[in-house]
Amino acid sequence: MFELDDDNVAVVIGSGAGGGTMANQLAQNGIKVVCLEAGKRMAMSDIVNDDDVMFGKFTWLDERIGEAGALPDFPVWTCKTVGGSTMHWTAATPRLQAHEMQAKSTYGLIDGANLVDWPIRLEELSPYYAKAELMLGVTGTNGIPHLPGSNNYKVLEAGARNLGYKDIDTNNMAINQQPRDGRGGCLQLGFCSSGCATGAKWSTLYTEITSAEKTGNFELRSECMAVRLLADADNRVTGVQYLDATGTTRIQKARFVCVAGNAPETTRLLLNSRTDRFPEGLANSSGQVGRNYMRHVITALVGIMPGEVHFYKGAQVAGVVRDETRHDPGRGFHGGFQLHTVNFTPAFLANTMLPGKWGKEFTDVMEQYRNLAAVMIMGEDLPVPDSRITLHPQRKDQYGLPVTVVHYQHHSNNRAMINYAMDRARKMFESLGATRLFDLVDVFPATHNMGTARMGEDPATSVCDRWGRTHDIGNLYISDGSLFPTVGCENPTITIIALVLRQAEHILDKITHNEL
């Protein structure tokens, strides 16, 4: 629809929470947008309630290498499809807390951690959270009722109350309880991370993307892999080089570019876009691109309960205990964590809960699948400079790009948090008569990837300013979780969307004043 040499278009890279939202905001306001998405576009009929089938349909399966604390062959789980990781996400949408956005001021100096305060405070972001919650139809906000509690939730709630916890409900979820905005209502099918066949779970695939297309200002180019950002001598991005579905190299000229490829791909694109001025990667004069990678502290506990639970039914994380999200160093660590419901397929549990087991030892457990309950712990992950994403010096993928290397180091604070949190989770399940417990520690690939192009006031120590615009390149924006200076203990998607709504407003203001 738009010509390759049209230098008046905005190019958005990625179609997920950040890219899809940004593209729609611009298109709705009359800006011509080309959205480059590496994956295919699925129809609603392609979505089935089966984790194994959907894993192959939308997972980013190109080679990545994990080092240190990252899984070696599958360090991160992102999606390669229109809609990005909003196809895979569980739709939990809690806001960050004020103290989490001022971590350095709140926690003080912590050895080995590269703590900073966000360049914006919660009160500045709050109006955009509210806008995002209305846009997504988040339960527990704007008069929208919470989802009903599943059996797994009832187990979580009962165990939590036995320990004296009080802040418990079925979570703020971007999942319709009833049909809304042309999307269906939740049927409590379970396994939300395999996609949502009814459209009850918000995804840019069938919200922002379709809305943008109706404007006439938007062109989606799926199966188009961005490989390099092009910049001129005046330190402005002039276009994006990409490979189309046939493998042909194209260059789309651009007025400005918003990169929202999820932290692993956003980082790879910046590092691969070297220039004479930026030999270590575009917008990387600070040397901070790829550093301070965070992914949340994630672990889980599975218990065999005395009665049937059928934990596979119901929204995966529609149940949360918030009492431990506070900052209380008296517990032996900084930051907080959530306890929330989760469910797993038999195949996943066989590989992670019972690795190497067989025969009666294996079947005695798996035959009790209907009696399983599970709780996931998600805690604040402190930024560590050497937790970083880099490019492999020799290995290339099918696009001819250097393979992404994810090097993740647990800070000692993480281990202290895990030990405390798992003890609380065990006591919860034991109080309900659990007959056997299984720890799932260090078995999950990262699904929350953040921090590799952090925002900040100082160009020497950050990649982007308070609006997500790179310090070095005036018309280049980062529009995903790479922006996060710290991560708190809350699921990141609603914060990404709030930041992008704020960023889009800033961009439109710049355009109005002929400054972009």
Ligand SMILES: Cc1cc2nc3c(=O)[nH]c(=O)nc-3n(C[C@H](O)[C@H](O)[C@H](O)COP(=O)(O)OP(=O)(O)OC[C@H]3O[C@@H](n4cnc5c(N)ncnc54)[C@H](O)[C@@H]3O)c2cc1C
Contents of the next structure:
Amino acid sequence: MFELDDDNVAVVIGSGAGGGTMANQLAQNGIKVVCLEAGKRMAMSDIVNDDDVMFGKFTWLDERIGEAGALPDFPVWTCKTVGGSTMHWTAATPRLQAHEMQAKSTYGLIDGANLVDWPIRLEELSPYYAKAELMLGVTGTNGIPHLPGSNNYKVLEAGARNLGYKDIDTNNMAINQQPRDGRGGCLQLGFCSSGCATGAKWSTLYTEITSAEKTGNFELRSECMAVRLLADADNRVTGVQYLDATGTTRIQKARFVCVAGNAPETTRLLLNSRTDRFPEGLANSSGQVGRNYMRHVITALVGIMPGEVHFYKGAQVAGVVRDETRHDPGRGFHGGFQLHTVNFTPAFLANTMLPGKWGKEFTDVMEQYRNLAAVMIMGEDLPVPDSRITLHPQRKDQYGLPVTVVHYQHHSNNRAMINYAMDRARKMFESLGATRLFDLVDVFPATHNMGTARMGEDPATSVCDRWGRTHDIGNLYISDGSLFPTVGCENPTITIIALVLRQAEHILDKITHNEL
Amino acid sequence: MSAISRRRLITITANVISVAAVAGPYLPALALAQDNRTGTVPDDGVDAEALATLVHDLFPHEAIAAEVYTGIARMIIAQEQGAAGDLMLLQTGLRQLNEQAGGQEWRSLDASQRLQALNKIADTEFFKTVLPRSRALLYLRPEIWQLVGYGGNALQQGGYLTRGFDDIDWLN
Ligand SMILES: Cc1cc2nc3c(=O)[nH]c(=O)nc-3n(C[C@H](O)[C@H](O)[C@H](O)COP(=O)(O)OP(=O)(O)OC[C@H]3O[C@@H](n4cnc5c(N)ncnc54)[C@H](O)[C@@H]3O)c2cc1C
Ligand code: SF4
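What I would like now is the form predicted in complex with the ligand, since the data block earlier showed the form predicted on its own; can you produce it?
All chains and molecules follow, beginning with the one already shown.
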């Protein structure tokens, strides 16, 4: 549709939460957009309720290497498909809290943590959160009722009340209870993380992308992998080099570029786009690209309860306890954590819950699957400079690009938080008569990827400014979780979307004033 | 797909997030294994029945039929054939088991003797490979799902909205 040498188009890289949202905002406002997406486009009929089939269809399986605290073979779990990881996501959409965006001022100096305050405050982001919640149809906002509670939620709620917790509900969810805005209603299928067959769960594949297409200003190029950003001597991006579905190298010229590949891929693209002026990677004069990688503290507790739960039934994370999200160093750690529902298939549990065990002691537990309940802990992860995404010096992937290396170092704060949080979770389940409990710690690949191109006022210590524009390159924007200076304890996507809505407004304003 | 990347996929899927486990259509070797489930035993020099007994002893569910375990054994054989290109690991491992069986075939021992022998080889590469592999494959089987009470796909039936997602009755 658009010519490769049309230097008036905006190029958006990635079609997930960040890229899909940005592309639609621009297209709705008359800007021509080319969206490069490495993955294939699926039809709704491709979504089947089978985790393994879907894993083969849309998960990012190109090699990535994990080091230190990251899982070696599969350090991060993202999607490679139109819609990005909004196909996998479970659609919990809590906002950050004000103090979490002022982490340095609130927590003080912490050894080993590269803590900062965000360059913007919550009040500045709030209107965009509101806009995002309306756009996604988030339950518990805009007069949209909460989802009904599943059995697993009821277990969580009862246990939480026994411990005196009060702030408990079925979570703010980007899941329709009733059909809304072209999407179906939730049938409580329980397969949210494998693609939602009813479209009840918000995914850009069937919302932002299709809306953008209706404008006539938008061209999606799926199976097109961006391999390099091209820049001129004036520190401006001039275009994007990519490999199309046939493996042919193309260059799309660009007026400006928004990168939303999810932190590991956004980092890789910047690091691979070296120039004479930026020998360490484009927009990396600070040396901060790839550093301060955060992924949240994530563990789970599974309990054998005194009666049947059938926790696989129902929207997976529609249930939360917020009482521990506060900052209270008296608990022995900084930052807070959520307790939320989660469920697992027999296969997942078999492979993670009883490591090294076999024989009857193993099968006796598995045969009590009906009685299992589970809770997940999601806590704040502090920025550690050496938690870092880099390029492997030798290994190349099928595109000929260096393989991503994810080096994740636990800050000592993590262990203190995990010990406290798991103890609370155990007490919750014990108060209901759980007969056995199983810890799932250090078994999850990262589903949230943040921090590797942090925003800040100072170009020497941050990659992007308060709008998510790179300090070094005036027409290069980062539009994903890489921007987060700190991460709070909330799931990141609604914040990514709010930041992108704010960024889009800024870009449109610049265009109006002929400044971009 | 190269042998290395096939092995890598199997490792990812078997060891890391078994949501992934191994039965995806993207794994050619496995498609082969599934074809073999009801058909002939592959001509590979691996004692599939002994391997099936091993899978059973690792994960003994009384209500699960022997054929299910045999199916898993054949899939493992096909995976090894596809991934490593040879079956040395399995052949050697089963031989080691027989060596622990005091001159008999390990498979023909009684259950407690089999376990004793199995415990003696628990540190071998063979054991450490077969354990996670069989686990990842077995717990994807519909027979197991039925046994443990996992309903899986309920799309055709209209989901769990009207089929018990909120019917818990033992909480007060
Ligand atoms: C199982 C699971 C559950 C989750 N649950 C939640 C939840 O409940 N709540 C929440 O807030 N978050 C959740 N998340 C996280 C959420 O999915 C992400 O935060 C969100 O999708 C990130 O958006 P993004 O646009 O940055 O990246 P993505 O959505 O991952 O999109 C990036 C896209 O860019 C493409 N791409 C990458 N590099 C290139 C390139 N070089 N060229 C072309 N295309 C490229 C990728 O193929 C991909 O499609 C979950 C994630 C997973 C995996
Ligand atoms: S539980 Fe609801 S949101 Fe999740 S996959 Fe099913 S219909 Fe979609």
